[in-house]
Structures are given as structure tokens and as C-alpha cells.
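Encoded as C-alpha cells, the following chain is the form predicted on its own, with no partner shown.
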Amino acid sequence: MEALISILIGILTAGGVYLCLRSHTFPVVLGLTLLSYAVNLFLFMMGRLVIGKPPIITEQASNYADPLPQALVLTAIVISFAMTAYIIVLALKARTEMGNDHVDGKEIR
């Protein structure tokens, strides 16, 4: 299972980097979204998912789930949503000012 998750994280990262290097703004936004998914999956998997265990340490609990990766993923989801919204607003503003959606503002002929 760890190999499958590692391959999935690698595919998401590779796809995100590929899309971030494109010349139009929409693939760049999708690339940043894929990169944020890869980071979220990595953060979640680094915490060793434990099923059926309490996230709070008590005297009678022999094993517990680590709540820190879950908190990190929740924070990363909020940050990636805000980043995506900001990038979309910037792309729309650049589209209205320059008249095209090319990343460097040049027209393709």
C-alpha cells in the first residue's frame, strides 16, 4: 500500500509540475491544484493512518491516532483553496487587462 501511495504522490507531483510549466493560465491553476493535492496526501500519509483508535491520549488507551497530520492537512486544504482563489482572480485580471490568457502576456500568432 505504501508503494501505491508513493507512486500516486509522484504522479500528482509530476502532473502538477508539468501543468505549471504550461504557457496559459488555466493549466497553471490546475497544476497548482494537483501539487496541493500531492502535498495533502503526503502530509496525511506521513502520520501513519490508524483506524479505530482515539486521537486523544488517555490512561486506558494503549494505542492512539496522531492528530497532528490531520490538523496539518486541514490547514493545507484551507491554504490551497485560498491560493487557488487568489491565482484565479489574478488570471482573470490579467485576461481583462492584456486581452489573452498567456502567462507572460504575449499573444501567440
The other form holds:
Amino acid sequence: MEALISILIGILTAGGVYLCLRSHTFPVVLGLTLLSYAVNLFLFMMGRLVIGKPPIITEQASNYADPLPQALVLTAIVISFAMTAYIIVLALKARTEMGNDHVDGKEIR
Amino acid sequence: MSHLAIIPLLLPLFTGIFLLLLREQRIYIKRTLSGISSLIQIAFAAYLLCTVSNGNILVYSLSNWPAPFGIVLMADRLAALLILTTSLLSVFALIYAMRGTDREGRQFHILFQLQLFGLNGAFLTADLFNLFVFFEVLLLASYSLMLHGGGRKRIRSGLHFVVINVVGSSLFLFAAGILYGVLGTLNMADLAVKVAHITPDNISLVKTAALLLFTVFALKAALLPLYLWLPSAYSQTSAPAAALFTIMTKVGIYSILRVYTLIFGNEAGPLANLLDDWLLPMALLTIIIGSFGLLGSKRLRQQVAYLVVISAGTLLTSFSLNSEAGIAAGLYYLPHTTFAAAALFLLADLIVKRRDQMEDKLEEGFVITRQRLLGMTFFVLAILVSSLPPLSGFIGKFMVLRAALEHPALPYIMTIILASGLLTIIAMARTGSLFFYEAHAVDKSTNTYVKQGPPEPLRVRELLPIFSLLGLCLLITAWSGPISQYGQDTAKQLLDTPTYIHAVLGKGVQ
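The form predicted in complex with the partner chain is what I want next, because the block you gave corresponds to the form predicted on its own; please supply it.
Everything in the complex follows now, all chains and molecules, and the chain you saw is the first one.
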């Protein structure tokens, strides 16, 4: 399980980094989204993978799922969602202002 | 529990939210409210500084959750100094914006107040994840402020600015995730305790997280090689936004200073003084690259942006000496360089207005209106930024160099800082003579006879902020004794981590 999710995060990050380095705004936006997926999963993982345990300490439960990363990841999701929305609008604005979707505003032939 | 520590956060936040309720047409009410709120913020920042100047550390637990479990705000000498600098800078940037910048787009004043909310929050928080949240708040406000008014070039450099900062934010989260996964806490004081007793098999993981964090802070501070976004972003945005943004690189510098003295400082066991090998060379290289950029700039605003890069390099050089004198010197230099660069950004805007299509290109142009007054102001500001005596820049750089006397890398530090000073003088002299001495009566582009540039009346609103920022620099010069004493006390407090940890965590035990 741990190995599977680690590999998943690795692939997402690699894809995100690759897409971020592309020269058009659409792949860059996708890349940033993938990066934020990767980082959200990573943050979630940091509470360790625990299955079927309550997120609070009770007297009966012997083990518990760490609730803090869940709160952190919720914050991170909201923020990255807002950032993605902003950057999409910005990319559209850049597309209309500059007439093409190159990140430097250059026309490539 | 005193509520003083949270007021610098609540005031801009509530002002911003309240302004949102007003209609866009009511610009005069918005201006008044925003201005009054900023003035009150100065008063509270000054009061906060007086309260903590005797060495008190104000700790404010949000929702009264005890320290390692809940988020705490913390105000010490360093935080108070930076908040006062921010609020002083903001009010003058705001007055300048009332000249008309705030009408170029929507919601300027709201974004401005939210930016202050993010800045003050980043300076006050004592929790690493909360620092991330405040970084995002100030960044999101800064994205919109930067693009305020629109325009092709502004949007292009804005896109770069946003993308690189979003990537930086994901790195921040990776670093915070690793630290939480290994150490089980995100409270900075608690992190400092846990890092000191780290088990050997976790050292490399925590080191990775620490250096990832450094990358993020270096990106915000515009340290080499992560400074590339700054010159285009700062030179393309509107003047009040650029003036306010001069404090944004200082957020990165503040975070480096805070995290690497508290968590990875002298008492961090196997990870003590983690940055020693990295910070000084990178800071010096930043100064070199910044100086070359300054000489190679084609526009005045680009030059000022490179001056911001150089000042970040100088500040981090002085902090990387890892001595009390070094930190104290940097803290004296910090407000000076912020105010001087902001004033230059505002002055550059006045010059742009008067040179018509020439804007601030470093080419011979026609005689601008009110050239004597503007020229004199430029002259004094040039003295300030190139650290010539007798003003505060000279005193600041002198203190930095004196602090470096004991350091083994003294020859490099001395050579690079002095050489960059010389290059700054050359660049400023060239700019000044191009704009004010070699101005011709003939407009070369159309070959027509032009005696003066377009008549543009000089308003009090435009001059007041510039002269006030200049006046602040003169005050820093005049009060260099008390201010450098305050810097020394701050440095002593920063290096005394046990007191800090006790102040934050001791209260949580009660």
C-alpha cells in the first residue's frame, strides 16, 4: 500500500514538473494541477496510512488515524483550488491580450 | 491574555471585508477608510513595538488552544520591527495610489488591505503551516495587485510570477509534510525542541525538508538563482504596488532568519547551523548578479528592481555571518533599504509620466517638467541606495562590513559589497545624467522642437509619499543609535532560542 501510493505520488510529481516546463499555458496549468494533487496526497500520507481507525483518541480504540494531516490537506486543497481557478483566468486573459497561449507571448511557427 | 498581538491581523482583514461591501463608485469613501485603517495600523504597530522592546514575547493562542496543539501568534522584537516597517511603507504607497492608480481597475483598496493582512500574518505566526497559509494570502493578494490595471507586458510578467510562486507553494507543502511526518509537529518552537533530539536515521529526511524550505524562502527573497521573476514583475507593475512589494522579498528574508535561527540554529544538535555552507555564497553571488543586472538595465524601474535584488543579497550576507553583530547590522539596513527602494519606484513613476513615450527608458530625452525638484529628489535617493555618506545607507553598509571583520570570508564579502556599491554609483550617476543633464530640447523620434515634456502638474499626493519615505530614511540616519541598539537587542533575542521556546510552549503547559 505505502509503496503503491509513493509510486503514484512520484508519477504525479514527475508529470507535473514535466508539464510545468512546457511552453504553452494550458500544459503549465495542467502541470500545476498535477503537482498540487501530488502534494495533497503526500500531505495526507504523512499521517501514515491507517485503515478503519477513528480519527480521535478514545478509551476503547487502541490505534487512531492522525486527524491533523486531514485538516492540513483540506486547507491545502482549498488553497490550490483557488490558485488553479485564478491561474486559469489569468491564462485566458493572457491568451486574449497576447493573441497566443505561449508563456512568453511569442508566436511559434 | 493581551489581544495586542492579533490586532495587526484583524484590522486590515476587517477593513478589507468592509470595503468589499461598498460600491465601486464610492472611491472617496474607500480611500478614506483604507487610509484611516492604515494610519491606525501604524499606531498599533508602534504600540506593539514599545510593548515588546523590553524583551517581552507576546504569545497569543488562537481560540485559546494551548501551544503545540493549537496555532499561536507570537510577537517579539523582530516581528514588531517588520510590522512597523510594513505599516509605514503601506500608508505612503496607499497615498500615492490615491493619485489615480486605484481607479485603473477594481477593488484596489480591498486587495491592498488583504495584502497587509497576509504580510502581518507571516510576520506574526509561530506555526509553520500557518506561515504557509499567510504566504498564500499575501501571494494571492499580490497577484491581483500586480496585475491591477492590466496591460500586455504586465500580464506576461504576472503569469511568470504566479506560476513560479505556485510551484514554490507546492515545495513549501512538501517540506511541511516531511517535517510533520518525521517530527509530528508544526509549531516552530516545538519543532526546535524536536529537531534538537532527532534520531540519527531521520537526520537526512529532516535535512531534505529544511533545504526544501530554504528553496521556498529563497524564491520569495529573490536569492540567486531564483531571482529571475523579480525584475520583470516589479518593473511592470504599477508604482504603488511595486513600492509595497519591496517588503515582499523581506518576508522571505524574515522567514530564513526566523526558521534558521530558531529551528535549525545553534542549538539544533546534529542539524545545527544547517545553512552555513549555502547562504553566504549564494547571497554574495546574488549581489554580483544584481549589480550586473543594474548596469545592464534599459529602464529605470528595472534598475530599481535590481536594487531590490542587491539589497536582498546584502541583507542575507549580513544574516549569514551568524553573529549577533551581523544580524543587528542587517536589521538596521532592512527598513532603510525598503523605504529607499519604494521611494525610488514612486519617483520613477513620476518621471515616466513626464517623459511621454520615452517612459523611463535610459535614453536621452527632452527636458521634463519640474526637472529641478525631481532631479534633486533623485539625487538624494541615489545617495541613499548607493550607500554614500552621510545617510542611512552608508551607516547600514558600514555596520554590515564591520560585523564581517571577524569572518573568515572577509576578503570576499568586503570586495563584493564595496564593488557592488561602486557599480550602483555608476549606474545611478548614468541614469541621473541621462534624465536630468543630457536632456535635449529636440525630440529625436519626430525631429521636432520640444522645449519641455508634456506639462504634468505635480500634486501634493504624489510628492508627499516620496518625501515622507525620504524623511523616514533621514530619521533612521538621525536615530541610528537607538535603532541599531534595538537591532542588537533583537539579534540577542533571536539567538536566545530557549527563552523563545519557553515563552511559546511554557504557556501551553499551564
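Each form is matched to the other, and the largest set of C-alpha atoms that superpose within 1.5 Å is called the rigid core. Numbering follows the first chain given and starts at 1. The structure displayed is predicted, hence computed values, not measured ones.
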item: Threshold 2 Å Cα movement between these two forms at residue 78, rigid core reference; value: no
item: Per-residue C-alpha change between these two forms, residue 68, threshold 2 Å, rigid core fit; value: no
